[in-house]
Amino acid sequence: MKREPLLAALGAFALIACAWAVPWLKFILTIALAKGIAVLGILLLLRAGQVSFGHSMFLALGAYTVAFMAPTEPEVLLLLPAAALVATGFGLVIGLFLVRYRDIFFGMLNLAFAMVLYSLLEKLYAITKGTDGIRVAGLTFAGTQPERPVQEWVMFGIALGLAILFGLLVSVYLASPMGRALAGIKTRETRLEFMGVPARRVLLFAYVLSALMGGVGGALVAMTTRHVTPQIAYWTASGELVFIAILGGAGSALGPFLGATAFELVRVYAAAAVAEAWQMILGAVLLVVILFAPGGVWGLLSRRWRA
């Protein structure tokens, strides 16, 4: 815990240096930070022993909120809270139902809700433009619309700032009594109830917080790519988030960002080197992590640091 602020500062400095040295990496790193924020929500659920196989629905809610609102309200400082609010509202409604279930039922019900949303986004062509998607209108930053290179730096800065903010929030939350109760849900939920701690409320709060971060991550993805399609809600998108959570490790709030950065960089360079087999390379990386570094990238770094 004492090392995390130092590692976070070093990581932020490394990202800025990479974006400065290789300008085209700004886009990749911004997407990685956005997905890292969303994966923080999965980390909270993993602490409770639950896995969401449909967490991409909150990314989709945040992304489509931006796409629908941008033509009339292009201000980024308003679009981000709106996306977070929409995702949080849906997370609360869905969570009230899902916190009744555990393990595989919890994961598959999340997947079912995500696929229902995907089907609606794909079929309601008059509203969502179906698989063609929606082009995000021009955005403004504090009332101004800078040139594209400046916009890229601004989006990168916003994503990095939000990543640091949510990372600190999750670290404080996990160290709090409510955060520690999540581990109780994973190990001895009945004991929590005997102690007077309502397990469903604890899990509901974590689920709603994860939905909020998913909505923010989806909004950042939409603002960065400037195009939103139903594919962002598909089960493969949720699989990516779980992949990143495993790759980064659930031992720290830094894990999701380590995993997201590694995932995006491996995918980009693998696709450039072996265009027809990059999925195989990603799968091999995941197998290596599971076999030789079950704690993910964070676990590997922690062991090296202690050594």
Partner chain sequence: MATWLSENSLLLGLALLDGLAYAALVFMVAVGLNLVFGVLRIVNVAHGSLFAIGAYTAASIGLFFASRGLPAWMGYVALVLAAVAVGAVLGPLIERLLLRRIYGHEDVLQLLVTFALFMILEDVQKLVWGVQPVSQDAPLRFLGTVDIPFGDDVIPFTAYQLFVLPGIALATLIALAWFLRRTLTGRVIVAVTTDKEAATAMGIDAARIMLLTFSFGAGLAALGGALASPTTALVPGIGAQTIVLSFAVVATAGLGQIEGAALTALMIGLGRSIAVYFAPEFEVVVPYLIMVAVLLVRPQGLFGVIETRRV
Contents of the next structure:
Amino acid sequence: MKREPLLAALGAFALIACAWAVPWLKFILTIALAKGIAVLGILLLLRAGQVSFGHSMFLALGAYTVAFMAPTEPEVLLLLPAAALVATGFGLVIGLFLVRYRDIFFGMLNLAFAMVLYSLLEKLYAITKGTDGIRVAGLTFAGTQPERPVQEWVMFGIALGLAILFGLLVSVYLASPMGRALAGIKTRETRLEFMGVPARRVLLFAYVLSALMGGVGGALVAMTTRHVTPQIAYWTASGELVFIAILGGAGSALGPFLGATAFELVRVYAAAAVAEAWQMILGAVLLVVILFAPGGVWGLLSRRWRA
Amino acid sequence: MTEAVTRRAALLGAGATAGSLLLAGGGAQAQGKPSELRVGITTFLSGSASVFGVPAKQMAELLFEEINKAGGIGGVPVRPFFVDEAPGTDHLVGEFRRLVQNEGVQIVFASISSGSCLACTPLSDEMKKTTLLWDCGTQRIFEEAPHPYAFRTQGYGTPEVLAPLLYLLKHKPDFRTLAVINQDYAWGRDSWELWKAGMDAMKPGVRVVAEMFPRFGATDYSTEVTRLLAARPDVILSTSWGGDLVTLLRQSAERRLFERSTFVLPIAEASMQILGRTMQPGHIIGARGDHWNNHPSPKDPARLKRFVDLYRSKYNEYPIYPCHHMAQAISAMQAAYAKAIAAKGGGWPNDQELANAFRGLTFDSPTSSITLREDGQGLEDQIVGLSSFNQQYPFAVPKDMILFPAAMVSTPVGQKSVDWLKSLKPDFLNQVPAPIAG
Amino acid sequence: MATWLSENSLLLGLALLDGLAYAALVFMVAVGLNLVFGVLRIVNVAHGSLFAIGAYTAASIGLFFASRGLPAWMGYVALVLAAVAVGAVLGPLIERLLLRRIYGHEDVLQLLVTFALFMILEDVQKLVWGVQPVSQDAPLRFLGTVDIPFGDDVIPFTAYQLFVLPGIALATLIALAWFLRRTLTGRVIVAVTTDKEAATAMGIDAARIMLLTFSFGAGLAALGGALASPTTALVPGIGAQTIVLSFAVVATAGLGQIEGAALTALMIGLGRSIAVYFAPEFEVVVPYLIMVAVLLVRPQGLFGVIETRRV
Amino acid sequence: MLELTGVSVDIAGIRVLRGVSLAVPPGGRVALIGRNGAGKTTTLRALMGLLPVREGQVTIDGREATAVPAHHRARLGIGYAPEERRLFGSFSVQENMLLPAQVLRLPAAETARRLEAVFTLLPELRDLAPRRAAGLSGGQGKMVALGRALMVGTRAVLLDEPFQGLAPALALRYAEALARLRQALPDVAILITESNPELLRPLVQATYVIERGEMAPV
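What's the form predicted in complex with its partner chain like, now that we've got the form predicted on its own?
To see the whole picture, the full complex is given below, headed by that same chain.
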């Protein structure tokens, strides 16, 4: 798909234009980009036919790393790698255990780990301030502490830059032999092993990479909303990430960003239109996508080109 | 302005709905009297805390309707924009921005949850948008940092815990053991910290036999009830509310825990209607304020009756305390606009002028009147009593009520609640007024 | 350890009684989910919503009976009616309109369809029953309490929690095991669980069995909710909490394993109540720790069979 | 007896059978030969109605049966033994064999007659009858799968790669069983797939070859 880079550039431009024209959307779009980065990880695992129904734990790890460290080290340029490192570390440890499992067990074990994390974040009140969460205040950007409007632009810019970076990374990875072996896990894992490709190692690498991106996404969410609560680790949050992956379409690294933008916008507009029944609207959108456009937004776009 | 609109519309090329939403905020910055007064209200519309959020929203709609029928505020009709707190803080802070930057609301009523309040108040500082904390109780808000644009139009955790504690010390001075069972979140933890500080200061030596913080929204308390039955504390404190409190009290009633221990329930009021006769008489109940249906001496009895009837006629239920808190915020908003408009000689106030009007404001609540202190905290009296049944209500209401003046049970400006409570002496009890008749 | 045990044996005894009642509730919800997964191969996220709707329906019927002055034992009829109604109406509706369209699709799509359904049902529930806690206690009151000796003291337990909940759970377990082993329909369900295609080749109408099983599973979820309704106050969001717990049970038990679900529910019930007494901080983590521990040792779940992987 | 005419089948949006045609006459023995992945199993599954047919038609006993639901094939007297034996592991061997008869609600006498006929044909099943299916060896399992297919297949049986993975001695026994089958039940048509054409030559009257989803010349 030669048009992918072109579309990515167009998309990035559209986002910038949107954020410029409608200031309050800048916040929504930053969140969407952050979640899109996390969903890239879901996409990797989906390639291997595995659904992580607990991926919000990596978002939470990233977000809480920022929340815990910010009072002593408010520098965004240090916090981001720190959050990525923590999430990657956990991803490696949990991944070593998880890659032995497939399908429902893989999904449910991810869910279990996420729920353990969620429960601990909620329970260990003395450390985490429980469900109230922790406020992230006074971040600095390369040593400066700009005014709020500038700061919002900086966060948006960082999110967009990282989104492009990780999007490229994932594209390259998926096209590499390692990335193509992922699809082998989905369809014919035993044959993969016959060919001498260690399936577990392939999956582990993807899992750790997905954890890293989850951590970065979570850190961005924390820096943008500047308040972190355990809710970010709850299973419905994980469900939303999978939702976004399918909404955007699993066919391209652009999918997660299309999905996340669509998701956040639908959520905001649904909440504005009918505050009591926004969940129902989101659910209905999801059903319509699955039943009538299983390729997601990306599928719709690429089908239009082919036509 | 028109150019800007075309630019935005052209850029986004969005559909009709999206377009209207994106452009809706256009007129907000205009000087002079706006065509409508937009009020952003964050409340729980889903999840377990919607037991508070939805009645409050319903009350707000009824009151706004009345206000608009009477010509609005300063001649401007009021229009609420409700936002659901349940999806989480990241969503809520986005919604706060949307309310201010896009919907162009002129004032925000923020939040039931303390977490939501803690997240929204700094935004009110940054965006210089007057924010009324209409229901959350955390003492941290004004004690940790000043918030020039935030005002709490009701009481808060410290008086709401201290008043029942004082009542207990008066009513059952010789208790020796106590157990606490609170919801596991800020209010549950904070209220216990406040209680413990006050109790240890005024009655040292009480043994705490169990400290339980079951998960927020827990659906079963049978194990906890068993443990309380086995531990036999003289007093059981629970600041729980909503479905959690209803479940706890029903299971306690069924298993005769009420016969073994005296309950202290600072937030019982909102659950009494649901519990009906299941609630047992003779236990200490509070209301996060003075707004009991059987308030013995409301400032204006006719107003309280009108208020209750307004809600009852529509929903066939008595209004619960979040309805009162919502009414207090609306009443404060009316009073502040009147004050600000008068100060400006009939002109419409800007953000700064509006905020100025709130400082030191006194406004009427359905039962009494409330004054906002210089730090933004409202002074709301507290009434605590013993649960009892009478002919008039099919649910428990307090008797032997004590009205605690807000100034007496609130932490003085500039002090931290826990430190202040620790500094109380047993003779503080002498200040407690005598029970009121009724 | 030994001294700790002797010091706390009385409390452990109480924890056992509490744990049994809780395990019974957990089992009732999880077993339906497990059955549905076994036959349809779909992780039904909306199972929690069916639990909640069953609970609300039972409470509504029970309160209606009470308002008509019907005797208290009719509260039990209300519980059963609610389960049957949800199973017979919502079950077929969901299976026919939604699930049928996605059989054989990727796992993730199947999961998300039920997730979408869950989101929709959460709001539907709120629109129908409102947000104030709903509760009925006729079934609880009808049987009263039983005093359990505790040292030189007694602890009152409700007969409902002591006998009715564990009794119904045990009866359900035995009846299900008998049904699946000894009746033709049951054996056909097992056949479809094991291998849908081979079963179809044997002349089994798998579509009908899936409809039947899903409705049956929905009924069990609703029954679980109905049984919980007398002891708890129903509020929005109870479905979301129930479902994660059920997931943990199903994965721990082994897919489609009824006895596994019973054993897991028992472990979770006891583990949780012991935690409430001795380490309340870990109460909520217990089910997941049990799950992780079990799957570490037995990756296919307690009673699970290793599936042959097709090349 | 069984006929495919120009049948095309898609799996996950990819065409895996393209215009496949073959015919099995009543009482006929027909082999379908092809490499792994050529489409043999897909052809049998299409015949059984387990996969939707995109183009072309399936005829059973001269009647159009393309849209007849898969589970009705058993009622029409067609038995199927899938490639991997796919028994119901928690049932005993006898229960495995009886299940289709019970599902079809055959009279008890007819069920007993069929079971006896299968036991006569495959004597080793009589000894295996009370064993749990999950505990059988690969070869035993294949025999049971054949027996189970015969309980239904009064008109035809479809056997998917029965020799795959069988030790030579077992393969010989299986082939003998098929030969006995031919004499004992001459009316039952058999369609059998295999990747090695030599194995089946003595057993069949006609051979079809499939390559990459299409029929190829023999």
